[in-house]
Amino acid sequence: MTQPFKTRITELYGIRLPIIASGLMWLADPVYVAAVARAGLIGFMTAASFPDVQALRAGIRRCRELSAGKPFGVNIMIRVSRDGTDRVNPLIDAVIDEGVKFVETAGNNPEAYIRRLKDAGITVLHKVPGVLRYVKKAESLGADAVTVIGFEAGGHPGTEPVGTMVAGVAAARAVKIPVIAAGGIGTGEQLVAALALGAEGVAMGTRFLVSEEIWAHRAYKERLVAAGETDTTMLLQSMRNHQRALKTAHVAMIQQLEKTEPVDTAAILPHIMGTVGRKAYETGEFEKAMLSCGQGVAFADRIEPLAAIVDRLEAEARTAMGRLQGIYQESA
């Protein structure tokens, strides 16, 4: 297979296209991540989706069996447990013991953990909102690469409304490590644009939600196919935990709760629990949950195998490159 793009990201991961399939809560399981690997990209299983560490270990082994020797990784959310339990180091123990070579960290500051991962020979990609101080911090801590998330992204894009176009350029100019642009990206044209901005790859999540390898209910995927760029909304701003999600009746109800003064956080919490979202993925009753979704849903236009999506992305990128070559006139 040909390699149309060569960047530090394709070299770092040994992948054919500079596209990262970021961790997806509940959905990035061994079947999906292995399909990503076989398609020439790299994906990350979400450690928090597994019920316990032993299940994660089994998931890593299963992914290795399915990935045909291609690279894959594990996403580890850096977070503080409400009850004080250390939920991060046991996950790091597992990825080290199981010989995982690539980890994506997200959430809180990874300073307490990144050296341990690096000492184990693991390549660390840290995901940050599109604010330069976070980008620079990731580099200073020793991250091998950084994903910069624009405000268009699904899930938690941070509290500052900085778009991908601005964040991508600013980050690429600010650090020496490779930058991956994310947020609203779902086409090959956007991949080419990101490379022009100075990024060395892109990350996609929402675009891949309609792949056949994602285990979620077909009714949910059909809703995504029907969605456009205005079918997402931002909520949880009152809690400074901004989340972009698919517009649903459940989300509208949460937003209404946020309008109360003072905001009743205790009343909101039961409606944003991860188990509520998982049930919706299982049943297809998407109107009853808050489901992360980025503006790139506009490009999720059909349900098909992940390999077919990747083929389309590559074809779009090749067309975009040809268009640029046709309009650029180098001066004599």
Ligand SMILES: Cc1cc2nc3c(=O)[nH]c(=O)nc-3n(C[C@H](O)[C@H](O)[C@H](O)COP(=O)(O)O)c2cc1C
The other form holds:
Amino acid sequence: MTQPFKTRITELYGIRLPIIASGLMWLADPVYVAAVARAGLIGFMTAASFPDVQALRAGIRRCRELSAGKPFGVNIMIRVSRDGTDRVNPLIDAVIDEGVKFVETAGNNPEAYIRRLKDAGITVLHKVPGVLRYVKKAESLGADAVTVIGFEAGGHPGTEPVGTMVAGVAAARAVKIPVIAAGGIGTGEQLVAALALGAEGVAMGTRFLVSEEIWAHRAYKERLVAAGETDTTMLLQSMRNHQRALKTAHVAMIQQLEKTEPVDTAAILPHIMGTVGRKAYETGEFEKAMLSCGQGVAFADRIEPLAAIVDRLEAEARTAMGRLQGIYQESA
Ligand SMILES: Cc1cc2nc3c(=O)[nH]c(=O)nc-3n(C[C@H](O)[C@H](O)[C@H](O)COP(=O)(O)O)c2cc1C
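Starting from the form predicted alone, produce the coordinates for the form predicted in complex with the named molecule.
Okay, now the whole complex, with that chain kicking things off.
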């Protein structure tokens, strides 16, 4: 197999292209993550999507069977639980026991967990919003690499609207660990641009939602294919839980609820429960849910196997590199 790009990220994971398929609630399951692995990238199964730890363990084994010996990882959301229940350590126990080598952490500060993961020999990628102090914190806590998310991203891009083009270069200049740029990235041209910014890889979520290996309903994927760069919106700012999602009737209704003074959080909560989104993925009734989606949906232009998407990303990156070589001439 050719190795078109060599960066500290391809070295860290032993992958062919410096592209990470980040965790996707409900969707990054063993079938999808194994397809990512076989395509020469690394993907992270979302631990929170499994009903319990036993199911997560079974998922890890299934992913290993399907991955043809290629690397894959698990995404662990660091949460501070309101009732004091520790929901993170049981997941860490499972990944350690099952011999998982790569973990992506996201959400809150991973300080209380990172040592355990590192002591077990696990490579830790921590994902942060595009604000420098979080990037530096990830490095100081001992993360092996950091993903910095710009405001274009699907899911939770953080509370500050800093775009990927700014966040990526600022992060790469600020830390010594390898930086992965994310948010709105869905083409090979953007991969090359991210490498030029000083990042050593990119992470994508939205771009891969239209892959055949994502189990969600075809009607939902067809909506994504039709969607352009203006078809996402931010919501949940009133709860300081900023989220970028596909514009739907359900999202418009929540945005309306957010306009009341004072905001009635209790009225909003039932509409943003994960199970509402899961049902929409099953039925294809996307208008009835809040579904994370980034501006890179503009590049999700057909439903096809994940490997075909990766082939296109690689071809686009090659063309972009060629174009750059034609532009820049070293003066004699
Ligand atoms: C449908 C969807 C679900 C997501 N679920 C999670 C999740 O459970 N955990 C997480 O860390 N990030 C989650 N994310 C964020 C992605 O991991 C990734 O950071 C983001 O998609 C990158 O930006 P992009 O969508 O512009 O490519 C989700 C994103 C999407 C689009």
